[in-house]
Amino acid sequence: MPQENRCPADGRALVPVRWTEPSAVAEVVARCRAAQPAWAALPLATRQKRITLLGRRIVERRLEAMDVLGDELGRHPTDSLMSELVIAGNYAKGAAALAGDALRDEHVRLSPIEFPGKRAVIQRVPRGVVGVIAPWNYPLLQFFKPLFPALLAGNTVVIKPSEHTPRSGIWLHGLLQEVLGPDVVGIVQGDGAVGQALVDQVDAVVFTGSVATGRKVATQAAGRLIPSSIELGGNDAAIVLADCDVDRTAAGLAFWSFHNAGQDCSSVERIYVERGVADAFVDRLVQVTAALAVHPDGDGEVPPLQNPAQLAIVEDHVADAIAKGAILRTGGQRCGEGYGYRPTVLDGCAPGMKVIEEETFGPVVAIVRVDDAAAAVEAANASVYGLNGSVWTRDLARGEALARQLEVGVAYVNNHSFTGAIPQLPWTGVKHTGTGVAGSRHAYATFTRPRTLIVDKGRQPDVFWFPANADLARLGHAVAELGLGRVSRVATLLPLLARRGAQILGLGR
């Protein structure tokens, strides 16, 4: 039986969605596998047009998606519009434009002496059927990022939405069928058992979610010898230097801490601020944070938590920090009829608190006051996670130098996190954040494999073919000396090469 889903904003029950039986997953994958050769046979230009059209259709029908996302995430419609839907069109166009370079044949020049008459091409071959397992925090955007390049590469895809947000997946799948036709993209619904069954059937897998589940997916994929792209948690740090623009920095970090209620693997959860500016910065951040409304109480800059389990984690982390000496500056309490929680600023935080050591994944930011930038970088890098990191300063050269020291996949100066919406840039991390790469040509390693094609137009046999005789040994030594620069003229080898050709063609006569 599927689990009950409720709207996070008001607690009303949503219409249940039927789950896929794990035993039925193989049939869905088989249909997509049967459709894959025809999809891959389409010219790349045709696939590019289809994906661009898909992005356009998503934007055109954004009002439908805003309603679905409102039900499943409790978001204000404008929040969903800006977080996921506006991005779709440009992301699709950008991904389509990028595919030409990412998938182009690579011609390799071979030595005419060692490999006469031969040419080599490295092709990018689609894997086959790609499984994409997405989380609930951005239930459309987290599909766009792997789905577009996987399809552009000539794969078919099976998507598995989170069991917390199945309706978003249904909406997207319906649109995919309209634009791409049947079985180019399939869908399965359910919990971890369905995801496990999917990994057992596909040729590559993209997973975004928790560290614990990501380890299982990576292990399962490795056991089947299929590639996996695994993007896991984050505990992003921002470093605020004494020379920062306090107003702009507070506005930016409030956004990147509380956007989507902090339910973002790249949300800023830790802020390391130099003592010289700490009082002014924290005061301003508290002012900005206290003015934010939680949907549906007001304009709704901040949605509620998506589910009661996540709300419980947030409450536990805040209580732990306060018990260990943190100062609650604003927020720290539930609100509304659903799973709302007021944006929270905790000052005076320190190592050992859950808000520092673990991923909160909620509207909570922890302030740590440090003596200098070196201490801030050291503390930021002490995390087991490494997705995004940022430095906020007026001195751009110093900021860039410090950002280069951060152990993260994406580093920023005076901003944070937004590059996840840019298909030309790799979105990746280190440590417990996982091995996944979304965006850029680097992502195609998951969706394609390299295949070498050799064409030999030479009419003569290769000189190393049988028979193995004294002339072959002489030729081997001559080539070795040539490689060492001890033979200056290739012409000296011509008589030996001619004799070898005659020996090879005459063998067995």
Second form
Amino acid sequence: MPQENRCPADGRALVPVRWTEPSAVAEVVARCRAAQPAWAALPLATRQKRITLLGRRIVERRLEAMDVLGDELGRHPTDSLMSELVIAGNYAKGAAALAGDALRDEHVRLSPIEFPGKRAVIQRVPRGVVGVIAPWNYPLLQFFKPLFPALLAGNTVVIKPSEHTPRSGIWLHGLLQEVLGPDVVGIVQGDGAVGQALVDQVDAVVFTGSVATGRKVATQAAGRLIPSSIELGGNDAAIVLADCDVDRTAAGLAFWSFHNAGQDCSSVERIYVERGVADAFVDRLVQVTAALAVHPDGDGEVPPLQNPAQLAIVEDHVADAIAKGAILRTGGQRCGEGYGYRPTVLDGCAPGMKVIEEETFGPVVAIVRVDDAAAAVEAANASVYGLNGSVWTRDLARGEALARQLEVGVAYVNNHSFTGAIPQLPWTGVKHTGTGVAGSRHAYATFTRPRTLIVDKGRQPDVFWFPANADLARLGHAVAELGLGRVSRVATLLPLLARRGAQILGLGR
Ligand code: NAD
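Can you swap the form predicted alone for the form predicted together with ligand NAD?
Following is the full complex, with the preceding chain placed first.
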């Protein structure tokens, strides 16, 4: 049964989208599996051109996408343009360029003494059909990132949009079919039951979503012995040092806390600030935050929450923090006709509050005042999550030394989170943030398997073949001595090697 979706900005009911029966998922995957050999057989240069073209088409047709994203996320059009559509073209181009290196045969030199006449190559072989299961917070971007490299590697793909944002998936799938032809990418729609049915059919899975679901998907994939890339939640920390540039730091952290209403896996949710600068920094952050408009007001820097369940989590976390002693400096209330919530700064936060311990995934940032940088690093790392982390300071060397101590997948000095849009850099986390890697050549471990290919050009048999005899034993000891560096001239072994060759070819004659 399709669930009801409403526009988060104004509460308007959206036209329902039909869900795929879980029993029909196998057929969608089978069609993509049938299309995969022909897609993989295309020269890489052709796939690179198609993916680059796909990126161009997405950008050319951005106005359509901005409408759909506006309906499903309640975002201002400029917000969708900047946070998903502009990125698509560059991501496609960058991923296509990277594929040449990531997929090239790797030639490995073998020892000519132990393995004479042999050529060794490591090939990258596509997995087959890759399933991509996405959350609702970036309904297009969450697909682009795995989709482009998966296709470049020669896989076909089945996408499953979130049940909260199925229309963005339909728009993307239509465009994919136009550019790539039928069945190179398939789509299934629905909730967890459909996602589960997909994991049951595909040859590899990329999952982005919550920790609870990620565990289930990882377990199911492990049971089927298929690879999975699992990218889960975050509760990112920023460390603000006493020597920071207060205005720039407040502007940067307001953006990375409230962008997309904090519905970023890598939004800054905790700020550890050194006491020396705390008053000045927090005052400036509050001033910047209070000036932000929640869409549909003004230029709508901040969208509403995407769905009522997420709004309820945000309200619960803010109430919990205040009940435990946090000071509400700005925000803390609903706004607009839909699921809008004012960007919120909570000062005086401490361990034990939900805003510190859990992922809020909303427009709320918790300030913790600390004595020094060492205390800040310790507190930042005391989280079950580890996606991004940042240090804000004028002393770049000190900032880098501290950033290297953060238990995260991506660490920054004087910035945060923006590398998710760069296809050459790995986007990855530690602890409950999951095992996944998006971006860079490291992502290809999910989309390809290594296959070793050996071509033996040698005319002679290998000296360790049958028969086993005293010469084989002599040879074994000689090779052992060679490994220990005690045989100075390999040439002394040549007569023994020649004798072994004759013995092997003469066996049984
Ligand atoms: P969710 O786990 O509820 O759903 C994600 C997707 O999984 C949806 O498409 C859903 O239908 C599907 N699903 C549900 N049960 C399933 C099952 N048993 N098997 C297969 N698929 C199933 O997550 P959400 O609420 O949509 O997304 C928000 C979460 O995503 C947040 O925790 C956020 O931090 C995380 N996230 C992480 C990253 C990252 O890169 N690490 C990026 C974006 C979002």
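Under this definition, the rigid core comprises the largest set of C-alpha atoms superposing within 1.5 Å between the forms. Positions refer to the first chain, counted from 1. This structure is a prediction, so every number in the text was calculated from the model and none was measured.
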- Query: Hey, does residue 46 budge by 2 Å or more at the Cα between the two forms once the core is superposed?
  - Reply: no
